[in-house]
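Let's start with one chain on its own, the form predicted alone, as structure tokens.
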Amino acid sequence: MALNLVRTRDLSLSKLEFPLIAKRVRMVSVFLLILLLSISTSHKRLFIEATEHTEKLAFHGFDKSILASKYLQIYNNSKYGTLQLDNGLGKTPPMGWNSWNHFGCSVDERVIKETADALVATGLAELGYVYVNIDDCWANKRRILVFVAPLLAPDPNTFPSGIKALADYVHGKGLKLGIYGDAGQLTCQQRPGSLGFELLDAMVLASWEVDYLKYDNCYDMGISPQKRYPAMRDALNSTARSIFYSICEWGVDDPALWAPRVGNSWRTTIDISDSWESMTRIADINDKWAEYAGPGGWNDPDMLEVGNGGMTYQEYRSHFSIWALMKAPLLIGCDVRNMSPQTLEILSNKEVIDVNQDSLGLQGRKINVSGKDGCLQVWAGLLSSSAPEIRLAIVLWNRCSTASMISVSWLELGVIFDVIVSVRDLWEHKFLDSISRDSFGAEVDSHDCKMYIMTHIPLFHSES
């Protein structure tokens, strides 16, 4: 739906009408000149930059088809790519399921197989949820000796068929199998860790045809993560198998500063729990590192809690929207075999998923806060587009205790004297009928959000 800023009429003008029209034109011209001169120095600079084409900018490897130099000050990605690991994996954030948030240690091969079945049956696999990840407690409590080599082995009581057979089953569904390890002497649940056994364990995982490794941080023997995590990277790269490397260092040593050259994703926070307080706190921590993420390496604020019962529908919808906007890995943490219709509705919103999987890979971030303790928030991020159009994903997030109006000026979002083509509501699945020229906003319920994609064309843009 095109929303024109100026509407015209086909009129036959008499000679008497021409002087009046000319006078009006002069008045408008003077008004625009005064307006331009009144803009602050910083806004003038942004206005001038709006005429520049992004093709002239490096933009750190991102899609260069957008006209967006004015956005670089707002949606800065200057730290991305400086140390980026390039193993061909994680061009978009990984999507799938992980056992820990719902099952903890109560996981076995039956749960994994039934989860794979459910991902396919519900249509979630078709939407991109392809990783089926086993967390801690899958391993036998001791390594087994095979020709004097101490090898990892699955717990014979819970995974009697072995991991290779389970991988075959998951792959047969068109999905991928992930597994858990630890960069320490033991895992967090005291199963064998991989510290000192990296090459041996990587060879075993590759022989099982594992596709994803979550690598935890317990029992670290006092060795810094910058020394422990690269060893497994090198070991995985030495195998002939492509394995997504997920660093789970809990954000202790600011992994965004060093992990991009080591892994495909890195945890920026402590473990999430199924509560509003935990989810919002973790979102704020992860936002700090937005400049460092991009295709091939993602900030990881931990797995999704949607559907586990500790939050309301509105809170889960906010959780999913913000994780999608932040380009976080979308790893479902509930029992997908027994989801409510509301849970499936949230997790299967393709329009929101498309924001997360957008090829530009630019992490959305907090743009504006207002209200008590900053509880009324505007988050936004650039999306891929074809020139001259520019697309923005916008989330209006109400973290206050009552319904409130949340608004933001277009200027704060980087939109200056532009033609707004459309604004689409991603939860209502419809285009808005009218849009203000000065600002954007909506009434948002407590602990809920509204999410949009705004498409616009710079009024002054290069045609080259």
Second form
Amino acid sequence: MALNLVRTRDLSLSKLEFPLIAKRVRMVSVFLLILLLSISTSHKRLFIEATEHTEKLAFHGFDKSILASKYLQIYNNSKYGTLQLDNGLGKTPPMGWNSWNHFGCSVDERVIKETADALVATGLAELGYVYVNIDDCWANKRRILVFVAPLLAPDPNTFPSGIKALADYVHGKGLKLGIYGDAGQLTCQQRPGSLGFELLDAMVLASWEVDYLKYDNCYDMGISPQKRYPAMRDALNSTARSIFYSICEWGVDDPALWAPRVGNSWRTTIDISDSWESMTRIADINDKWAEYAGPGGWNDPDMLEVGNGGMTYQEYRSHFSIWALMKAPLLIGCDVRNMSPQTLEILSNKEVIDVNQDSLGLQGRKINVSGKDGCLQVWAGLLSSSAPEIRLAIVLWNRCSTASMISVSWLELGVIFDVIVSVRDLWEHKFLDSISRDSFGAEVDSHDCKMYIMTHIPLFHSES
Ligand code: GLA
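Okay, that is the form predicted alone; can I get the form predicted together with ligand GLA now?
Next comes the full complex, and the chain you just saw is listed first.
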């Protein structure tokens, strides 16, 4: 009876409500279809957005199809590329030496020649330190009239053989010669500036076969850098010689916003000095402009102080590691004729240099801070790699006054633990045996750092 009742009721229900149910089923199916479509298009859109952004990351053959959108947020370089000066120079940050940090105005041709000799003898030249750059004070205090043309000339007391002879000497060693000028009336040490003399001076530098020009910002006559610096770019371009153009504008007018179309590098900060406070402050300022740097145009946080005596071994190691990660020009600023074994060890760490010279050219940046005043820091950047692998350079930097554990979750680095292939310690020169599932970390001494390359295979793949 009961069964009958149910059956009857079922039958009568289906008879009465079938159209209604069918309508509901249709509505649900349509809804499901829309849902499915929107999931797939949003997935597609996410992928398209990801690949659009990765066009920037894709320079130098980086495989854009394997980048997860997480990377694009963390290692964004979307400001790179639209403005870069394309003079074929500076595909990787320049490496070499500069006289200013150690010698100041006490520079002469003997120092330059002996430095070139030392770069070769120590093996630094072979590691890539090829520019030998004379900073301020090389020039005679007045221009010399040659057939009515007021030409720059070297100081006859300190550079009696002339700059062309010095260039020949440096070139003979397989190195390159850099020189210093100023986009104002005078250089900072009151030698003749090039403002108004750009064409003439560029021709003179080219005739001396100079390879690099650092162009300073003193005595600017109240004219904006955005007017003064392009004039020398155009003058250099008009010579037949390729001259690396290093803009030294001290970050006054936010050069990252305009200098990429003018020079191959641009100083982002005031002068560095040989102290922990100065070095850390400068690293932080330079970090703000990470999205703007890349092959052909680099943020320049000023030259290295490693080996000048004002910082500890650990502090210099941090200085070098962070500069390498930030894709800063690696211009040695100490007396390479008299380096301690520790200084040479830091400057010649090939694994760290390779991070700096990586062909992707993506500036590593601060991605995580913890501890008092954020003194426990994690810096990281993407490196070039062959698909499907991805490589990250990671620096754990302890800016606190005591040794501490620094850790960061894998996710914050954009990494999924299950796909990690290896982690290599660039200062210990060995692979780590074991790593934790949830986070990455290590005990780091005060003011010291650890630097790693982590290789992994992301899960995000393109079907094409
Ligand atoms: C400025 C620059 C320094 C150095 C000196 C030389 O201060 O920023 O790097 O070149 O001038 O006078």
